[in-house]
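This document starts with one chain, in the form predicted in complex with another copy of the chain, laid out as structure tokens.
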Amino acid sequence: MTDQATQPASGHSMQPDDSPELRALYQGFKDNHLNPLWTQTGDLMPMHPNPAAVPHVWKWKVLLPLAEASGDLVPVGRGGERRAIGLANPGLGGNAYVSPTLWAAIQYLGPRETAPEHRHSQNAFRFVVEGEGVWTVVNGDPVRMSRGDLLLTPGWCFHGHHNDRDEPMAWIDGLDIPFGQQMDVGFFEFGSDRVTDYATPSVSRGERLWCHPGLRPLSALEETVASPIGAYRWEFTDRALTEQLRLEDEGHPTTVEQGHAAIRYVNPTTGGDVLPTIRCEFHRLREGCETSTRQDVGSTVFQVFEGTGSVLLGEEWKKIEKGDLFVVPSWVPWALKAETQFDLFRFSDAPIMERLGFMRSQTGAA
């Protein structure tokens, strides 16, 4: 960001002439833990969002080797609890945030592994960019991970996840982890040291009640605040951006820009997010597209499902292609420019912005 971010002072500062009677004061301020105002606004209340965050690219052929040679050398087990690698934002001082209020991690499981139980606060979804074999089993119902899937975990729900196959697997795992952490608000406790329930099958419990489109069983008619859907197949994702992008092709205006399809994972308790921190859609450009440049307070993370392309990250074009994931801190303008048809899941801290109030958009050149 540039200076005028972080300089509000208007050139006319209220900054007194040093003097002992200065020191003193500034002394017994530090004495008595304060701090004043007057020499740190700018910090505080800058102009505009100034993240220290910064936009970044992650390569998943960097990311996958690492997470292979982790699973060679890294036990999974009860302690570390999960082989998940985080992405660590270059602007936010070595800790495993991908941005002030969500967490990103390759998670890798070998052949025949198991992840054991545990539950927090915290919420977390995973999602699948290649492969399966792994089953991930939420208060005791075993569900399916495949390609293009999105899992969810929500706030205190029991979770481990077992590995069928002798394969390995990868996929990441999304949190609101740096949130919890700063604002204290996490509880954790152990589960059981294997999953409760190794059945492998292709529908979890939680889909054959609830994927029924516009129907709900009679016998959970409650709001939740999270979705009850574990699993949203790709199956689905993918013939609803098949249908936005043909009804666009007949005249009617179902994408969100000419070429680009889009769709919000919901709760269908309610219409609104799956989780109550975390965002998740799926986007997907039509070869040549370019979507307009957008700001946003809060941060978003993609990876690129399928497909080739370039973003613009503040006011740089990156390459990225299948498996790649990047950040957008809060504020900093990004566009999308597809060179193939161009498949990216999208996760960000939206819901947060929007429930406290602090949610602001911006369309247009920076």
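Switch from the form predicted in complex with another copy of the chain to the form predicted alone and print that structure.
Partners and other molecules omitted; one chain follows.
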């Protein structure tokens, strides 16, 4: 037989000889929307992950001018909702998915602009690589957005943004949109045409209640699937990374690898990830540090916060600098090399992979 669908998937020779009866059988499969497993095993059950998504780097010096141009030409408001530009992985057919499970976008809000309130099932966060002036209002709590801050918008929380200044601001959004779309779990609801609060407090109500080291309010002892902290501030992230490296200098093995400090943002009610589907971390490498090569099931995205260096993606090293974003698809080897002190924000779908029992990691040569 010459029909490709009847050929063995992986060199297996135990296939029947061509006959009119066999051709009729395969035609019956086709007519009734059936596919025999024995012709597809190699695609359905590969020896290791073989992602359609590809490693890719998006340059901040290209992204930011495009976002600024969109600010001049495209209004923000009801209907479009957000001036957000999704990063489309070249291997995923033009969808604005950075990976099969994750969405990443640059969002831009002009002077005195408001992005109206809405809510959706998908979990979201914001990370600010530079700029000030925008407040995100989450379930009525105005949360200041500042350089180096991680801001959370858990699924089904009403949220809008307002810029209180005469200067624009850009940041990155991360969501689990592709995962939600593939699982058909999405809901969306418009809120008021205005955000619920135009106040501009320096500290949100969530921070006032939760952000006291080692202390937990007795009024909130139940566990929550997402962190109740709306903002993880840069000053604390920076301090934690600095102290890890100082302790390393003092002879205490507190870093991930020599010269490589890292933290994970956590939900204080569980000690687990800040969002049920997304893990967020921050990494700092000393000048000249190079990490081991890793491979991980699932996908991960980095943004360079400060400094210059290189990333190994598969077999190719690519130079990266402040603001650049890159994606590492499932099981693609990656490593980092710092030219200067190198600070990077990272998010991944690791909570999904771990809870479903699919997570696997490997360190060393691929």
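The term rigid core refers to the most C-alpha atoms you can superpose between the two forms while keeping them within 1.5 Å. Residue numbers count along the first chain shown, from 1. No experiment lies behind these values; they were computed from the predicted model shown.
Once both forms are fitted on their rigid core, the CA atom of residue 23 lies 2 Å or more apart between the two forms.
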